[in-house]
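Just one chain follows, in the form predicted alone, and it is written as structure tokens.
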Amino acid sequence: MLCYLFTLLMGEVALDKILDYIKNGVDGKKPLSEAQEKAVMSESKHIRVLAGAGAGKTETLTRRILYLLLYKNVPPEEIVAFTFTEKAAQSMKSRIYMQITQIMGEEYAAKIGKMYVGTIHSYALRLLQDHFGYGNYDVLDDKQEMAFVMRRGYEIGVNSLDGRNYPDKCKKFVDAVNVVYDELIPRDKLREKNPEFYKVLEKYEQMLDDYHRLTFGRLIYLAVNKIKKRPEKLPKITHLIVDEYQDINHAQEELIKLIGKDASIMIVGERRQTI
């Protein structure tokens, strides 16, 4: 139903003068490089653009998506586009919307609520809460973590790993933890190689479940591990774009392969400014 309305929006504007609006600017004085209008017009499955600082990079991505919504019709709600932070992600909404506002009104710009644009941990706390049971979850951020386990540590056993003291302890579990996250070590090989640690991860995670709370660390970790299970819960996705590729770990490389399966998928990136 969305997308049929969106058809009939779309009669009120030429797709010829569309085209024109998102090679050229909506007022016709920022048209793309060539290799931008390349990369936004690309009908490739998988797309990599490589740019460095300055390059227009958040102008091509809005125009691609540009494209994808107004010209080849994508319903919003199948296109999936990650940043790497949140203030990212408002500036390229408002660009979306502003030119979509522009040249197809406000009427039309209202309806692309659905689009998912925000980072790829929000995406996996998104999927866990709305598909996986974890709709009465909070989230910890890195500060929380750490008074979490200061907080809790003698309950699950931190005291007893190595470390100079209890502070050490409780950072060096924590970063041990997120190692296993974002590398999606296997417990079987976990348990197999470090058996202590092993068994204060698996009390620090029921410890979690039963204050209801989630780590950035195991927000990836789960969903990756939930969707391989249940592939069915997924949402439909057929166009999924990822800024700062070269900022991702082996876990978030994971989810964006489980998620883009059968989507197109448009990555960016530079290997210059990975941190």
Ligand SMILES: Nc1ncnc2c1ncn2[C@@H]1O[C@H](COP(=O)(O)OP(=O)(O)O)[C@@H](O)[C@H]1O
Contents of the next structure:
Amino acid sequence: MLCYLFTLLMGEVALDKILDYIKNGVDGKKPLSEAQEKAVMSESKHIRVLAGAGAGKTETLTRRILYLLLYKNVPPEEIVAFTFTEKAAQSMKSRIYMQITQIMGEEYAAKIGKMYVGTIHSYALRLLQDHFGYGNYDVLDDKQEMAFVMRRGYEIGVNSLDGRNYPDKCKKFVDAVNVVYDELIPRDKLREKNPEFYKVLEKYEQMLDDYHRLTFGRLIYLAVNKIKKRPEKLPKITHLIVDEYQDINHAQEELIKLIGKDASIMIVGERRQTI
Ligand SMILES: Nc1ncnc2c1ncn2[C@@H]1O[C@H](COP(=O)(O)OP(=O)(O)O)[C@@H](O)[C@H]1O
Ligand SMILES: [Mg+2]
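To complete the pair, please output the form predicted together with this ligand; the form predicted alone was given just before.
Below is the whole assembly, all chains and molecules, this chain first.
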């Protein structure tokens, strides 16, 4: 009785009740499948979920986050979840927020603001801005990156590279730069194999710095390099969760490994179509 009163006063919800909500949904009408439940409550350091579209992968991730926050009492700031788009992040965040509000109340739900749910690009940008001196940089999207190269390409020698005409040279240059970033191609090899391109790339990066600009590819590339050199700058992360893993490139995979070095990592992806 005293215990019950205490629970009421503290506004706490019993753990078995919480587990029931997580397993069956707040309305009790969305029971997890056996495979989903296994993933949600797994104690493994590396968890990989592969299944087809609509199989319930994102739902599994969402319930895992609820499980970690409410049942395992993991501090929200130690959880990082990557989605493929900002829209997907918004939808995941609001689903988590709504469910926590229903289970624990609004005051408790407000605490989860410290949890990161978003794209890997936004996370890399935040790291660069907060810890590596890129606070006054802006990010060019793909279109702006192309426009930037078209406008200033002459100055850095894009015209001396391969291509049918200037726009084609710019397009090929941007594509090649992003291969260097996405595939983390070692610079010494690049200098050796393709010195002309290498020279233009160096000037391009200098120009991006002069104008305080990042691109999507460069963001990830720089985050990987900076963290490799100064891993102690990373905030403490105990749980890293990645949705749509099948769409991730080599540099992003490397960043995930670095960020999740000391964390439990759960990745969720679409099973490759076999024809
Ligand atoms: N255990 C479950 N019980 C009820 N509905 C579920 C369950 N798992 C997933 N769903 C629902 O099925 C739909 C597809 O799930 P989702 O997680 O988006 O699939 P995926 O990410 O694998 O494409 C969503 O509407 C989701 O809410
Ligand atoms: Mg999904």
